[in-house]
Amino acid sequence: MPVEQLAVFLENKSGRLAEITKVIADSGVNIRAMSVADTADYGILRLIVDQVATARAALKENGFTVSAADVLAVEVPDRVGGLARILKIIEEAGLNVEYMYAFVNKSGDSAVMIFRFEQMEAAIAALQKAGCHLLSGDEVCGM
């Protein structure tokens, strides 16, 4: 079950990340997970938020370039080897991870890995077949 993620393109300069998070906060949206990838000139801020449409509209209204993509949120046991097991399933299915990032659940029993795959349906099938718990957007935002 894919989760909708926002990607915001931003100049790599002081204050831009603060500006984006203020726009999101002022629109009443809660950020649940985020990752920043950068180059010398620009960055890509990837976000999972509780109100995708609201955040997207607010960012666009404030001049930011925003796109959406589907990602998978996979619950991973928060213990040694938890991620290695998930990545082994992905490897055995012949899938490539485009990117990933993580956050730890409040309970400390599990972490959540956010994955982007070129072959999303194949990834869903392989992970579900192996008994992995894929989280919905509502589940991620409820943590």
Given for the second form:
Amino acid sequence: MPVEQLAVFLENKSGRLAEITKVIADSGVNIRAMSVADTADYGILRLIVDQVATARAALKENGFTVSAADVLAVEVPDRVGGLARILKIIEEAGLNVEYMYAFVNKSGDSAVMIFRFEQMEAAIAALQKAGCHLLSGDEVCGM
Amino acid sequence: MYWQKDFECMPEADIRALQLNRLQKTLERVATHVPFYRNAFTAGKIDVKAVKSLDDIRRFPFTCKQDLRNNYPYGLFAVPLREVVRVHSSSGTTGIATVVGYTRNDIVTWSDLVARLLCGAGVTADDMVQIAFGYGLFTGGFGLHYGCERLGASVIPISSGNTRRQIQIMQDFKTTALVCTPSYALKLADVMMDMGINPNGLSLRVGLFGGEPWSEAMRQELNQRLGIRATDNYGLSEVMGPGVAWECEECNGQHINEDHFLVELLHPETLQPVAPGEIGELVITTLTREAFPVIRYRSRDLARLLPEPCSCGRTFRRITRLLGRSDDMLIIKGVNVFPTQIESTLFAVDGTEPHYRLIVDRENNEDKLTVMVEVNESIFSDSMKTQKALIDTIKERLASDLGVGVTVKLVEEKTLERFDGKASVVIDNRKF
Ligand SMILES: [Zn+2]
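Rather than the form predicted alone that you just supplied, could I have the structure of the form predicted together with its partner chain?
Let us now look at the entire complex, which starts with that chain.
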């Protein structure tokens, strides 16, 4: 059920983000979602791509430091209060969200949010119990 | 396994008594036979006959590399040249070379001291020892060679260079022990990989490495990649060559051959003894050298004294591995900082050989130390919380180990320039 996400370390130097996206594009991989968390000195770029292994190899070959982690892609009904409901489920289950970001494309009529939890198994159980749809890696790539 | 158990396991009080006796003789001999020392002692109004304890050594002046150069080539020899059977010389990257001499007895002593280090590393008469140190004016090759023969091990005197041939011979001659610098051992491992040779298929089992400072991380890497037990030994040509201090089978600090050397650990600036366990410069007085005795030689090498007894049973005190050179010392807000301290702290956090750079600035009349550390997969996290926590850990550990606050900056992998050998990792922007 979890989706594999890549994270890349980048110094806050102009043009680094563009270089990363170019490396990925040149390897024939599509970026499905991305987010950057940054401090004054450095940033962490998180990516959902359609070919994880290829992208990872291309980035490493170009000298980037890459790590992979499991995240959940959660379908969020595209109506008022849709996200609020999911956050409430998470809160009531006592789960800690490390970070979250939105998917660019939609899954049918729904938006998709990426969540990174500290306790992955508990998060899957709680979300599924509440009837949320978690997208598989294949579904994410097909969007 | 001991080589000279009577000395190596001598009771502490007996060692000190022997040291004092030999120190008194050495001082009298240099005062008689070496004008440089005689003049220095006279100028300092020091009477060698008044030396009654080992602490009295502190009244004597230091000998520096420059003193050796000033007396090039034979000015500091304490015997006539006809009694000298060997000379060695260190070129030195700057200026004039230094020359040291050995009598027949000096060579015998040296061979015994190297045999001790070989025994400590577990080498026996059954071993086939490949000596990949340079033979020649450098003391490394011949020092180990004579020690091996004294012990009865078989020597392959291949000398340095020609890496592929080294590996071929290692394979064909079934080398069991390798003598070289640790960085050359890593190169051998790399070239073996290129040649498609699996080190586990070789007979190699022990490495005797010295000649340059190296880290625990490097030891682990060498152990793993070459399938050996890598051991450390210390020496310098100005006092003899290899065999001044060496690791026993515990691989936890190097025993000083205290019956032949009096070693002080001094603060490089104040030149006062450091507290036990603190980093200090090794200042060495030879106790038995005939041709070339030296008094309080400033090695510029840094180490710590390990005051606890060693479980191997030897009573000679131990020093840590070399922690760097006193020339590299930085003074930050009045605190002495050595780059190697930073290296070992980073290694403790990171678990890999760290790539780092130190930047010193002065802002508003206050020193500011920034440590730039290259990120790598083992310390990179997709979580900002984890990443910040790691940087904070590095910062706190450095601050507590160094005694001075630092700023830590993570930078991308392979962006800090790589240097060959002992290049400085410090960028000091302060203007004095
Ligand atoms: Zn020991």
